[in-house]
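Have a look below at one chain only, the form predicted on its own, in structure tokens format.
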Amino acid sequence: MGLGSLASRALRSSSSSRVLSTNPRYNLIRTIVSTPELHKPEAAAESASEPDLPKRTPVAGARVHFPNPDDVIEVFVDGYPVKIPKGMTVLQACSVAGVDIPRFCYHDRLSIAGNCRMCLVEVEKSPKPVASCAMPALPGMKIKTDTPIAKKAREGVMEFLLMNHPLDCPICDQGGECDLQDQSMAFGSDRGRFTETKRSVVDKNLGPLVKTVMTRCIQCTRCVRFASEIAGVQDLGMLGRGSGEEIGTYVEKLMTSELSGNVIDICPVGALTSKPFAFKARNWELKGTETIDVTDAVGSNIRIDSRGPEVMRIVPRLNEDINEEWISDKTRFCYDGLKRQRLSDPMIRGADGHFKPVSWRDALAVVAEVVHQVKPEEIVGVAGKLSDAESMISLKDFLNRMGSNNIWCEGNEKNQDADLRSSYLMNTTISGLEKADCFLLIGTQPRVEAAMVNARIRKTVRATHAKVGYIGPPTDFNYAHDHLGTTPETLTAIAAGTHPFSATLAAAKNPAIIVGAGVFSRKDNSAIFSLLNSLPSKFKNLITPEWNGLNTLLLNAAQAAALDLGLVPQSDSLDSAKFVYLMGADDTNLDTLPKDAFVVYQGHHGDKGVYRANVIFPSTVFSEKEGTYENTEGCVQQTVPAVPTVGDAREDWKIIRALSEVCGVRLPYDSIGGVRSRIRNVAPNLLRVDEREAAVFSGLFGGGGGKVSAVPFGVTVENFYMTDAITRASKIMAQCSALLTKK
């Protein structure tokens, strides 16, 4: 008889004897003790059901909306019970219970791929862990998500996910804000059993923007469901299979579209990073600072990263009524341009032709001496389409003092009607344009003229199928459309109801109309706003209660503003003018402005406006001064200072308020608080930062009526790269300009 079975037989002999003894150290008393509560089945129920544990809030603020409370179901999540809408997956169940899962396949905003296995949780009654971003969620059912079977599972994945990444962490530029670092901290094991050669992928060229170390990537394909999805470009795809499995272009090309920088963001590990940012800064360096976009008329919400004085990169901010949280990629790469060609010092032009430094105060007196030798009626201002509320606000003052009315914004025409709010805004709103069943797009390029309001036309048609007609020249869209034609002439017969779309207007429960800027510059323009005035009788859902579906889409940041302000010209020529003061006016043409008029220049690079300049005043970016903006739709947002300023520029608001005390017409307000109270009598929706404040409709732009003409719609926008002074100064947009524009 062997040691082991020696051993059981005395077990069991002496825990029989225990048992079976009489001696009172082992009798076992047993007490009954009786609740009455619990005789009573209602109360067994409740407390079994209301079980004593902390509260719980949801991951990263995370709300629910039941849209019908009779599609509310019930699941546990480590025992906390947790009310959602049917459909939910486990993993927003989870998020929602305040558990955060680890993914690195998922994403919000793209479709579910379910191939990186790493969000594994244990569901009662399965016999294995299932992957909680792919199981929708059933009513009662029991989730654990930190049992040992469940840690066991993500262990083993964290292992075969780093099996073949290499050790890149200390030259990685997604060092420091790497998901892949983060989990395998707090999932992964503290060593791996891999003892093979690693293998290696040859890195792709996608262009200007994205750098690729594709040796890093690990397969979780959310770029490519973001190039093909959010996109609409079918750039990137899955080749290979097993080991040999890789992300790539197929054929050599660059990624072509104005959204690829977004693939920097979703990627979870350090594959995909961005070039200009290569090796620059560590993330923990840099001090970020919340802020918006002023590159076009959406007003993208962003972060501008800096360290010290210089501008370092632009990543987006999470805004779901405007960008969402996906930026262009002229919001993301063009911080270069803040650097480059700025202006430092005010200067004078002097008889040779050349500038020369000078003083504030010999600038300021020199421009106060010849604006009083002018008449007031000779006199002319223009704000650049990247001027704030404030400082447009102070020029239109000035130059009213001045005995001037005549001045305008950039891109803001002779005859618009600044009184309706309504026709010059975006009605429908950027997030309003999901709810749209019809677009027709009328002289409008949305893909550069607003990249973002384009990505929510392209999300709208994907979901419901929307149908989209376009009238204007030959373009390039992402999304399906009709190209209904080039010239007013189709609008005519739509308005007539002779046109095949004119059907589809019709039988649309809510079509969107979307009128471009560049229509505003056409001599038949008034002629084009009466028609659009008389679809809303032709087309009964066109303007309901509920809904307003005509709409402009604006191209410059300070056009709207400039409308609430009323800063609409008597006349948009120059012909007459003897001192012309351009605040930011790079894109005016001055070529019929007379030899002898006095140009002053403020502004804060050296582009177009200079070279005819007089006297330049030098002022500051959106990065380096508070100023407020209103979008498209009608959203006012404020800027906020990230870095310093550069040599001796000033706000503009100041430099103007300066300006006028010289002139001996002084301003009445010395900070930008006062300056906000003067805009206050003017335009009190400008102080409502981040509110919409919805216009009452009252027709477009009060068409006068006449004839359209048979000439095409033309092309608002040349190069998407370069829209303005700071990307015409970006050595970034330069490239991407000179690659990836088509010829």
The other form holds:
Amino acid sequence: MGLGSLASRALRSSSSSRVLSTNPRYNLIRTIVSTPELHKPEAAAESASEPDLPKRTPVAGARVHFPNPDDVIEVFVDGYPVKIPKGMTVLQACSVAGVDIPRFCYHDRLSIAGNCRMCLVEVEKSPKPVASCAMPALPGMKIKTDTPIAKKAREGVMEFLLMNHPLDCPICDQGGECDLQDQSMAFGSDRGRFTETKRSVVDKNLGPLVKTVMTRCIQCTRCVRFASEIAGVQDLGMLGRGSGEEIGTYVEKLMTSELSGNVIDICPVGALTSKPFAFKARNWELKGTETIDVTDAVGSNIRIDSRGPEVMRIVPRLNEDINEEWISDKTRFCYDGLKRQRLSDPMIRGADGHFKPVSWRDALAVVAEVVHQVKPEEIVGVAGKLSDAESMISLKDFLNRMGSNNIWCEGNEKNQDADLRSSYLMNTTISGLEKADCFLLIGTQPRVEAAMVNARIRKTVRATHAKVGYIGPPTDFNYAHDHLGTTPETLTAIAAGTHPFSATLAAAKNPAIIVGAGVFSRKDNSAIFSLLNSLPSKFKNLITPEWNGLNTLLLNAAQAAALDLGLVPQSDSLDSAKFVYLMGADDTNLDTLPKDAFVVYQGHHGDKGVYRANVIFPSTVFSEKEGTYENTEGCVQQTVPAVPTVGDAREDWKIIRALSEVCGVRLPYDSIGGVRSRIRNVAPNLLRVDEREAAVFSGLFGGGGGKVSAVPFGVTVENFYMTDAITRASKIMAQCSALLTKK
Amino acid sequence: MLARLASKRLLEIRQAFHQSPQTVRSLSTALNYHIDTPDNNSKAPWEFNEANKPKVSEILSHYPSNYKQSAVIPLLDLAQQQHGGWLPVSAMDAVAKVVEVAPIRVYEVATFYSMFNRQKVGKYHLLVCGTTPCMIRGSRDIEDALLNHLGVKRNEVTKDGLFSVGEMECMGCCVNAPMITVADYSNGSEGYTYNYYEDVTPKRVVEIVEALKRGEKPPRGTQNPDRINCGPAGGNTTLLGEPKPPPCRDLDAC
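The form predicted together with its partner chain, contrasted with the form predicted on its own above:
Let us now look at the entire complex, which starts with that chain.
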């Protein structure tokens, strides 16, 4: 809660008092009239309880959902009646009534600890102030948040919290966005009575991402609860007692969670701060740009904080349907890769094998000359895993005009069915996974492939003890699971009903089956998909009008949009290619490419693809361009440029548009709007931003039949921290993979 | 004259401020974080011995099987007795394995209670009560006497490994203050005793220590020969007759 909301509260209360004074009921001179109220006292009581105060709006758009209409209770917050469902706490009732209660230890998504005592409020007929975060609201409760008792309680708690808190705000990275700072300004006293020596606590080493200054800790235990409840790593604990109490791991231990960066956000003080961001910038000098993440297929909502041309940090943005308010460490800390190893100028490889910077005009001319010398069927285009929809449609249009339709996106394979959207989307939706009561993960390790989806599964498993079955190589899970097998034959057994897990799956009300995108690259992928296609007929609850439990978990940000746009290879081999256009494609195996083939690499990082390139076109990364991405559940989102481009780099679709003109096959669009009009013809759902377009034919998984092989499922993501050009260029990610990955 | 007075007063004030600050009371024997040492590290193997294994299952049987973690405190106590009065980190790990929780959950408990020693203690761990009634009756002198006699600092073990001195909170013997407790780990968990020695004097605690050194077991309880348990010295002075029944009820009728 910021100072702004506090100021607005102060304004609101003064305006409400003005309303009171102008109210005729409070006028001194009253004419005596006979009103029904005098004759019917109970009616008078009713009308008196009706507040004539201005209506308050709930804090941060707090919504009330009444699961059972009988369970509605009414409480009074500062005299305002508010209807809430049974079981809400006093603090939640206050936020519905539009009163923001100060708090440190309470967090919406964590269990209630009730140990900071900052949320004390006065409740009528209660002998002492109550901790509103832990007190369930009772019918008719009269809660007072603005009385002298509540104010004094807060001031006292604040004095105790500040007692051992160092006065190092000027050198603290949390300064300016610190809950303790804000709330001590709003609720604290202007002096303290503590004259003893402040305590100091030894700093802990939690790894390369989280910096600790434990003396600043106020023991709210949010990080402990986050680690054990959301991240699922039992590393942090509360050690010691009394004034010697401290947060720590006891034994020297790094925090090996893929979500560890979130403790930086939930820490209300500067005890846990970002190590890479330490002493780099103050939060008020940063420009926030609300955009999305592209390092995995989840499309987590983020805010890029930049200063001038530099991305300073990435923080999460709330999106209940996708990432709630967490992001993975890869999303949060890959940003230093955005400024390292960047391609800034068009370059041509000379006869000596070295790259020489040239002008755009020359580079385009060279490529145009070569592309006309090869046969159309020898032209191949590969879009990288970070490509946006606009550039992919431009590339496809360009190569189509050159006579080739051999173009695909990394991660998508030849036999893949791009006709049925349900076969490559997460049909249950990410938030829908919370309703599932049985999971079957096939060839996917969600913890490294899509950390936010994994967090959702963990949340469900924790809340409902949903069963999780897993088919694939042994891997790390942070929730209870049954390892059913490693080969597709286990799946055959489940489909045939001979496996014990079939009974679990059949008994489940909302079963969810998640197939990893690694399955696409298997030789027997069509057999696996036709096997999956047969499941709904055996497990009736798998697909019902309300529930679609057949899911594919994609790996890359570009994958879903590429399939929507029809970027499916005719032949996925590069054996006979003479002209290869790599649009940010770094993970394509170029070993089989003929020696004399001409490779154009259009991308933003000097990564793997550059080694084989003949010409380099520098392009922009997701933080510098406006691009459309579709995440694994089919939700379309757009990136927003946060920082200017590097050097002479251009947006991908502009480069292809320019090249098409030089090649004499001018693409008919000159603006991003024009490209999007073209997308409308191909995949109109990609224009409905921030909306999820569900697959029309649910439960059709395609697949051409055949027999599944006995080859075990492989590990798709070897190193969580390094999956694409940006993360491979990042120094922080390199540190993480050196220190945190399991050897 | 006035200047001299003023300077004298100033000196007094300065002296008042210069008084050595009270030594930090460390109730626990160790830090709140672990530092690997040869005899205390996570790699050292540790498990309950054969004699204690039935005790472990007996302790676990007190709690429902889905609340195994309830057994963490008695198990830590048992582990401490087995390991000569202190808990190495590997013993805590072993307890965590038995109660099926993450090790950190056991560390939290072990660091919370000052009776769990996470650093080596002597075979006889002497605990001086430092709470107000005992302090008023001279517990500081008793501690000093012990420390001087043994030639150690607080929570330090004597060279022969026999004794260590610590401080603890009120044990409820205020009527016989000052008191010390002797935790006897010399005979493993079978012969483990935890005896109170009350009404001690600086002279008497030294005698107790010497007796323990000789292998004797000095009688527990009050060390004042004139007192019986917590009765007054020289016999009772009040409540001498038979207690009267409450006037509202005829006890014989019951």
